[in-house]
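Have a look below at one chain only, the form predicted on its own, in structure tokens format.
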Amino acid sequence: MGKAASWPQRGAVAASAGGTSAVWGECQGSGSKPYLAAVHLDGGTGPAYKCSCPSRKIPCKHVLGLLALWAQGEVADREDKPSWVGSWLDGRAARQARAADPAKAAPADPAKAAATLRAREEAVAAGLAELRLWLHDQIDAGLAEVPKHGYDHWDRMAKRLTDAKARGASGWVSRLPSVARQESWPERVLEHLGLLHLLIDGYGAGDALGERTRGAIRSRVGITLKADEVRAGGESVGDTWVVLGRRTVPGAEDDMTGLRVWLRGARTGRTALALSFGRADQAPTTPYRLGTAVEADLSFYPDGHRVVPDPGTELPGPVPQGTTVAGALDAHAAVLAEDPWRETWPVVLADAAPARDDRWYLADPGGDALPLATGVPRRLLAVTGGRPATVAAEWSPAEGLTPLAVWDRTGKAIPL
């Protein structure tokens, strides 16, 4: 890997202004196909990093490879370089455009995108029409019925959903199977459903609600905006963002998987989760590194949470300021009566210790704990020997909680 032999295709790209702009290459591996890596350098909000193969580590050991030989002087600029390279920096580039004058990102045609998108909410509209009528046939059927229905009873309204341009709910009700095999189903089904039969009530009563409902109301039904629209018209908020932890995720579709990064304001308090996504053969990266902090203006989506990442300058990150379980419930409960339909949120226990009862539990020096979802805190207790500490975990009602970080007694953050 750090052996020129290992990159048979190879080259730096110049920067206008002199030194080197870009570095890339073919790394020749075990497979037929070689993996293609590219670092671009003076892109403006520090290095950025590219690479085909598999790792979910930013940067992976061929970019580092890459970067080594780069140094020890064995890549040398090039004229010509491949198609992929010059796609990639030339995306870079238009987004760093579009992000420096938001102007850039209003439609050319407002007109026209204002009737694209009144044509969309009227289909959504009858969608989440039919689907409170099937809503209704469920409930008039009874929930003993459920466990009798095959994977086509659900998909078919689902695909209705899809074709209603709601693919929001259309997830949510394609969730229904699994809900209905878990533990206690009768529960989880009415429970899923009711959701959704309030987000049928939420999406018809419009401007009534508050604006971050309605924001949560339409990015649930699946009325989403483009990075470029909430860099431009989107609340913007400066703060030195302490990065809290990270999660992967299932994406939304099979192939592909999500990371959660929340943050949250050193000085606002404000809580801010960092959204991306890849597919199967690529992990899906972050600017955001854990035990960081960034200052950064931050654009929000209209639910008051989500941001468009920014990666701001990087700082180090403080211990973040934790709360009691009764602080952590009181917040959740909060973002609940704005967004009903949100299933995790982040929480920081101050002097949290592992506890056992019938399972693993986070108590506070109160007494209070809260369920852990996975098992033993086999990390947890390796780096804190079981004594109180300041763990970051993501709460979920239906699953618990689960650890993202802990900082040890030096203040150092470690992912769990």
Contents of the next structure:
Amino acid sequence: MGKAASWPQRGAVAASAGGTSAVWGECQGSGSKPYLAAVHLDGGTGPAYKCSCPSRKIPCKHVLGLLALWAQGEVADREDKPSWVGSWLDGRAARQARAADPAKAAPADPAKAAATLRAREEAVAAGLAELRLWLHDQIDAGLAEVPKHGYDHWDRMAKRLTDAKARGASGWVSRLPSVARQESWPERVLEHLGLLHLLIDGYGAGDALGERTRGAIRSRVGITLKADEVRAGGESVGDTWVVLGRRTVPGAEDDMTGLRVWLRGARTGRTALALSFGRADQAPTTPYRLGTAVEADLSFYPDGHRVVPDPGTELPGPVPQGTTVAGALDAHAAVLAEDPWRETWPVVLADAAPARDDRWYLADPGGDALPLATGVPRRLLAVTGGRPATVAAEWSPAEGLTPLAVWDRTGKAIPL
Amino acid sequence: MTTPSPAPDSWDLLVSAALVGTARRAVPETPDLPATGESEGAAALLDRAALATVRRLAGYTPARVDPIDPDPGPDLPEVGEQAVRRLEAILADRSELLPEWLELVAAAGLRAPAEHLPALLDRGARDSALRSAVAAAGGSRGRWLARFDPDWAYLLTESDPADVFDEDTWLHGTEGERRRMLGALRAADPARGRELLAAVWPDLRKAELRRRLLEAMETGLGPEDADLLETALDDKGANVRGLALSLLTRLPHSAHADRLRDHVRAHAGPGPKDTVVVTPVEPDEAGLLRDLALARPTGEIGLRERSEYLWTLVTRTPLDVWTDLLGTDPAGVLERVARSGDDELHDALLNAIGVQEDAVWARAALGLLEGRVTDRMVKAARGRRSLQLEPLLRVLPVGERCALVERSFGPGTGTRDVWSLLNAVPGPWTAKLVHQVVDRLGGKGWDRDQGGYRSVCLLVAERTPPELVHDLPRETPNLAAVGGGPSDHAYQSLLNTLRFRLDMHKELV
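Having displayed the form predicted on its own, please output the structure of the form predicted in complex with its partner chain.
Once more the chain from above appears, this time first in line as the rest of the complex follows.
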């Protein structure tokens, strides 16, 4: 962690007044994706830290390792920087400016809001048109040089998309440098570019697509709705929502932590995703606790999955209904048909047992098995003793299963 | 990842075309994919790549892998829900109470909660002092779990009361399993265990394995084991020899012990004016280094080496040699040594008392017989000899050791001396000692030293039997004198810790 070799990409951002403004680096760990760590040193209120690792410690060991390296003079000033660093620092600067001048936080005005939205859609369309040409240029020129491109190459496009208010699309572009460092990068980069191209086409197709697909596209591009708007106009579904599990993830915005809580309707079988966010030093909160269910009318975002969290009435949670591996994959395929950009989906496997050859799996009683994204599933093994149990997990074909919760013999839910 | 591609050829063609670039290479035909709107150029390639990608994602086919063998069980019953919450609090910020919690769990015949076994096994991996307690409280589920993480392998070598000797495992098992088999056999039939170890001893190639198996001899150790231990004393491995010597030290009637007595007699004797005279110990004396498990030095023999020889010789030789040699009781021996001004010999004797766990000598050393307890103990506690106080006190029964300390500090003893003394007294403390300490907290003679006050409170919280909490004052004693603030807080957290421990005991009966 504190060794230069663990940080193939790193740099310091010089402050305009001299000295160092920020230090950043990409830590190559055991996983396929590097951890992105950065420290903002001259932010005014003491240093701020950011890291994409799941640790709740702030600063985490990656940040500390990076600082140790910097202190040893192993992190040189660098002109270019990845866009995740740039946008984080920009966001912090903007928030500081806003905090200094509260008058700029404009109040809402419906007519003005509608005009703003139209202007935004047009700006996004223009940004995406430019992105389309840029993508074509990349493919025309060939991807062979991709790993050699500096951050500037990607950053310019990502910045233009941010300026065009397409922050979601901008995020897709800024992830390219790290995609290009993964194993079998030509395939990963082409997948990434192909899906991005599909997103642009999807945005252009507009009403020709189903409502959920349109909703998914708009939110992925970066046109988001406020919770109030969803409550007012979104689909409302009443059910007993069983909490399947939760997972802390890096937030959409850069110094935020996101918390995903997955719920499943006991009567409708609907899957609901409650997202909450916290700023760097403050953990996100959620009304939902594992082992419970809530009786509530939930308002769905247009993508048909995300909901506005509503505490409802808490009840003891039953063990959720599980499926076989094949059943889970079928459900995932159906979701991809509506939202091919979806990277993760909750599955509940019934009678799933830990299995192992050169890595760990969860196997159903029929012998079908899905690989785990994690290492040894220590807590799952401890709780089940290797016996079949109901397990909720997030499924990603690229990463594997990330276990969220297991229900033990007594029906008690245990977070994983 | 075992993602079989539904269209490997098309996908591979698309990837290689994308690498070269559509400016130089035509977009490949992909008849296995649905038609796309564009038919040439970068747009067509990207459209087809997207199709192939989504098809790969949606068409994921599962692997076929056999589940692992589950824990055969059955296991001890798990602790109750309240004890689970208690453990969570301990893991979060009361680590110092973890050993006590684990011991209570094992004593109650219960097992730690399954969901927290990984965290407990991790603690054991980091802290070897916790290992046997983790093994006992982890039950058979803990041992089953330990095989899945190399960091937890230590657990597999910890003895299990349920172990039953099995010839096949003894001969062909892993190092840890063989160690456990021998331990189980020694508990049931020490003689047979010794015979089996003696039979394989010459064939054990690794010194570490010899050491670990020799460790099992500790169970059921008796005079008949001396011959095997003598063999081990000739071992090539220094750790094996050291362990053999430790075990031999517990057999004061062995031939080895007699040889050590002879060595002492050859070098020590009564001197003039009731003193003791010791002559330098030389390395080439017949068998001396071998009997002390020491390596023959390669360089010159200096003061340091001679000191080490004397220290080891005194530590390992049965203490009775001194009373015989000088014709007096232990107190007399210690006095003569003190009168001789030989600090080296004096310290070595105190060390021997702790190592040999001799209560009679411990009482003598603690000055009990002379009524000068306070001076001696405080001096010992304060000085560089403070380390020796604890082993001496440890060999005395609880009541006696606490009573001794009660008499050892008076109104004039400063905070730091009180702490040094108390720190040397293993728990659990008697009610009388606890009350005496608490009454004196912050009283006359105490330094206005918040750190010292707090340290004493921490000791009391750790070593007081928790049921005494009801008898202790709720208000901080001498609050006005200590000036509130940190000291008040320290005393109140002492009470909190005792209440916490009391609840913990009640939950694990």
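Here the rigid core means the biggest group of C-alpha atoms that line up within 1.5 Å when the two forms are laid on top of each other. Residue numbers count along the first chain shown, from 1. Keep in mind the model is a prediction, meaning the values are calculated, not measured.
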Could you check whether the CA atom of A71 moves 2 Å or more between the two forms, using the rigid core for the fit?
yes
Large Cα move at S396 between the two forms, threshold 2 Å, rigid core
no
Cα of P8 displaced 2 Å or more between the two forms, core superposed?
yes
